[in-house]
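Shown here is one chain on its own, the form predicted on its own, set out as structure tokens.
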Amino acid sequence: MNHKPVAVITGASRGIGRAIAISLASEGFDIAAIARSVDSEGMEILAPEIEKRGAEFFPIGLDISCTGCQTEVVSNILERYGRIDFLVNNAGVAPLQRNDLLEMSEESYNRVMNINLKGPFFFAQKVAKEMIWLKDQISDYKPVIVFISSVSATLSSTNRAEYCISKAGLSMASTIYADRLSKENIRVYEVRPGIVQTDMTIKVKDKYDKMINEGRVPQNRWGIPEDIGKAIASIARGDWDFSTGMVFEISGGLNIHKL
């Protein structure tokens, strides 16, 4: 069995997932990095970043929406390391097209919900069951599950309703998992990014630049993936051990309601 703790990150090849993987490698975790394509350029770039921090890099290909594929992935990680200490459910997508709510297709709804909500929900279920079993096998075992949601869990965008609904559902999933797993001594958190510079937001950069310049974000800047990585590192260090169910909004103050 691995003596080092092991972190599993979905959507690890770019953006927020990449920053989280690097952050957790720096905190002493070996990294099982999950992405849709194991051979992607992002995974090739990530590998040396993880390894130069003294961590082992285990790349895994998985479409998170394929719930029937998840069991084998969890088994492969356990076969390699004998443990999973930290799960970050980060994988997610935006709609292929930003359509008005009244024009949104059922196909788009299903795609976004399967990747952003159904996939992470059942992946957490599979990992949680293993964590419960592992508690009796590993001394000083402190398992954690994190769901990466979005400020869109509470903020309406009428041209990407399916995304907002998926993130609102993921937020409730985090709460329910925190409730159920508290008696198992497994901590669960929701991390809620705001407007962050990623491949997902680059397509609407001008829109968000304008919003930030007009003062919509009180701290008056874009978020960067490393902002989220720092929050995850803080959780990993045990700084929030008595705060299961906590929502960490990393949004530069978007959560401030003002008159």
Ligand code: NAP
Contents of the next structure:
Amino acid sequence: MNHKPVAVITGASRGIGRAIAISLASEGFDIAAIARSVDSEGMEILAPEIEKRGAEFFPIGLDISCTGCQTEVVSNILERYGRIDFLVNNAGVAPLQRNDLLEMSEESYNRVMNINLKGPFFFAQKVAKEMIWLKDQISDYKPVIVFISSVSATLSSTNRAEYCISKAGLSMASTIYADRLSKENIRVYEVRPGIVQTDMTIKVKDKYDKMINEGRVPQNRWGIPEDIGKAIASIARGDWDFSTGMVFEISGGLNIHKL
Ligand code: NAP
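So that was the form predicted on its own. Now I'd like the form predicted together with the named molecule, please.
Following is the full complex, with the preceding chain placed first.
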């Protein structure tokens, strides 16, 4: 039980999850990095970034929507390290096709909801139960769970309703976990990115470039994955110890309602 703190990040192979994994490695965590496959180019590139920060890199293949596969993954991490200190539920997808709400298929709805909401909800449940047990086994144990939602938890986009609904649901999941786990001394936070330069937004880059040029984002630039990584590092350092249930909006001011 004397191993250094361990962070588990889903969707660590690319984009925001990758930046979070690197920033938590810099904060002194060993990194269990989850993506759909361990063999991807993203995982290969991430490994040395983690290791050069003095952290161990444990790549894990898991489709987060496969709730029946999650238990084995949690067991494997605990078998290797004996602890999970920090969970970031980051893995998520956009709809394969942006379709008007009135044309959205049930297939797309199920895909997005299973990956973005059902998967993280049940993964957090499994990890939280282990954290509750671990807190009596490890001295100075300060467990944290983070949900990466989106500004789409509250902003409407009529051509990707399933995404917005999944993120609104994830936002409430974060609140409910924060409520239930407060008495267990497990802190829970929601982190809401805005428009961030990753593979997810590359297909709609021109549209967002135009919106940003027209002033839609008050701070007048794209977000970068490191913006999110920095916020997670601040949570990991304990800067927000008395703020469970807090929502961190990292969107360059998209949260400002203007008249
Ligand atoms: P990204 O670059 O497309 O990366 C997605 C990550 O999630 C990859 O590591 C991918 O792994 C993983 N993933 C996808 N489906 C998965 C599944 N079924 N099981 C396990 N892992 C899976 O996306 P991103 O922009 O970094 O987004 C990360 C999170 O931030 C998402 O939850 C997204 O909704 C949220 N977000 C993004 C933005 C934005 O503007 N980019 C804004 C707000 C919120 P593989 O490499 O194996 O595919």
